[in-house]
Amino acid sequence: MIRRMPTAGTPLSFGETVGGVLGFAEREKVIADFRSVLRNFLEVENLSVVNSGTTAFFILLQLFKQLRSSENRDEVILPAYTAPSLLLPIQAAGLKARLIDIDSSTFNMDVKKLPSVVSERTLAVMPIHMFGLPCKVEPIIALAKNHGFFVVEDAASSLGTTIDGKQTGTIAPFGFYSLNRGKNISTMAGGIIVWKDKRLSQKIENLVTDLETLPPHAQAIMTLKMIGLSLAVRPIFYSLLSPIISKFKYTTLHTHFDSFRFTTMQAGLGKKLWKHADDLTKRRQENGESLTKIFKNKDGFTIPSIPITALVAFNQFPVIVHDLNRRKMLVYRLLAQGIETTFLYEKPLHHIFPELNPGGDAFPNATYLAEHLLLIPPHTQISQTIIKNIRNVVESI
């Protein structure tokens, strides 16, 4: 039997699992300790943790509403290709989403088009580091100085990516990360908020403190899920239990999100995980570099251009396959080698939510990306032998 390799997920060691289980019974100090670990890793002064990246984004939107110069500022600009779940906190905050097309060379927000989209209604612009790829943030910050909007980086999928020696998520005045399952480093769930202006710390901490505490029985269930998920992403268990595991994958749009405080279990697990966070990041960078060599300058494929000063910790390795029949064949042959791929979001936001489309196909690059994208896993279980198998499959088509 060929062992199947999941598209995402890093198995936990026995010590890490124990750290999570013991964290369940620890006091709040373990959360403070984990926050200190994260500050050192990200090289930031101001940082807080919540239950998810979605909640982290929602907290920042609430802050922006408190600080905005006018109630007429109610729009958040984000790229037309990204996670549909990002619309939930925007709606929950009583705000409106406004889309911008992506740059077909970077797979990220087309920053050059931003001046024509920004208006007096713009509350915030959110560059998203999709797939771990760094988006250009400095031009957005410069534009914000003239137009008075907030800039918040969505680094949910780019934890560990650096550009010019700076961690993505720490370049703009505000940023957030996700520690959810499938992310670069996961504590089962979780979100990180970072900000530069220390004068805002009390306001943000007040918003975080207002969140509910997860009841003990729910924390116990989360702990059991953590143990189960760690086993499920190991190839031997994933192969044997694939029909069961598939039932727990996200297949429908999220319609709501829960918000609560970060738990001691997650903090205990996080403290253990971060002892080799650099190694986990480096493996994603190395696997991404190997996959880049396979697809670079190969006819029929387009991969994103990456700044020379960037080190990318890929969450997924993105490839545009221009011939859809070829993409279908590639998926089939890789799966025959035990390598699962994914399409992620098969429609851009303006196709999922037609009310966001001003007319026609206003964001053609996002549409093309959604329809032709193939994502190949670069996580730490992807060995050089698997990389070689991927190369052989690509060259055989």
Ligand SMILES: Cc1ncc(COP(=O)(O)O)c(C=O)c1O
Second form
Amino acid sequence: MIRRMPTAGTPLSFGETVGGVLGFAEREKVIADFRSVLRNFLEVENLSVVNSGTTAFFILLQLFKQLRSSENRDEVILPAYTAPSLLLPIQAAGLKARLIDIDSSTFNMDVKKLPSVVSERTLAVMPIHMFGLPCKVEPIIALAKNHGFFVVEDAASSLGTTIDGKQTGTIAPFGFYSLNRGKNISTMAGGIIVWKDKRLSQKIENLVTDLETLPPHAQAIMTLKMIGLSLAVRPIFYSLLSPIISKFKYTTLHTHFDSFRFTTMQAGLGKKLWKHADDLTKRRQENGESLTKIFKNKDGFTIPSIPITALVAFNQFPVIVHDLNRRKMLVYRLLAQGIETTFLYEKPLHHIFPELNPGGDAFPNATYLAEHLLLIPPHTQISQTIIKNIRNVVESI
Ligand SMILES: Cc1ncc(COP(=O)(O)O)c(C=O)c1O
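Taking the form predicted on its own as the starting point, write out the structure of the form predicted together with the ligand.
Below, the chain from earlier opens the complete complex, with every other chain and molecule after it.
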């Protein structure tokens, strides 16, 4: 039987799983300890944790509403290719999304287009470090000085990616991360908020402590799920269980999000996990470098250009496959080797939500990316032998 590699997921060791189980019975202090571990890792002073990246973003949007100079500022600018679920907190905060095309060479927001899109209605601009790839943030911060909008980095998928030695997510005045399943480091679910201005700490802490605590039975279920999932992503179990596991994968559009406080179980698990956060990050960087060598300058494929000062902790390795038949063949042949790939979002935001399309196909680069993308897993279970198999498959088509 060919061992099957999941698209995402790092198996938890016995010690980490026990850390989570013990955390379930611990007091709030374990959360404070975990926050300080994260502060050291990200080299930031101000940081809080909540139940998801979506909630982290929602809290920041609520903060921006408290701080805004005028109620007319109600637009949040984000790239047209990204996670559709990001629209939920924008809507929940009573705000409007405004899209901007992506740059087909970086796969991220086309920052050059921003000056023609920002206006006196812009409340915030959100560069998103998609797949772990660093988006240029400095020009946006410079623009914000003249236009008075907030800049928030979505580093949900880029935990561990650095540029010029700085962690993505910590360059702009605000940022957030996701610790959800499938993210670079995962505590089952979770979100981290970071901000630079200490004077805002009380306001942010108030918004976080206003969140409800997850009831004990729900915390117990999460702990059981953590144990189940830590086993399920091991290739041996995954190969046997993949028909069942695939039923639990998100395939439909989210229509709702819950907001809760971070739990002690997650903090207990996170504290253990972070003992080798540097190794987990390095493996993603190395696998990304190996995959880059396979696809670089290869006819029919485009991979993102990466600034030389960046170290990319790839969440997924993105490749544009220009010929869709070739993409189909690649998916099929990789799967025959036990390597699962994904297309992730097969449509850009303005196709999923036509009301965000100002006319025609306003964001063609985002559309092309969504329709031609293939994501190859770079996670820590992908060994050099598997990379060699990927190379052989790519050479064969
Ligand atoms: C780019 C991006 N931002 C935000 C989120 C939301 O994070 P969470 O799943 O923790 O709510 C995701 C999740 O997939 C994401 O990919």
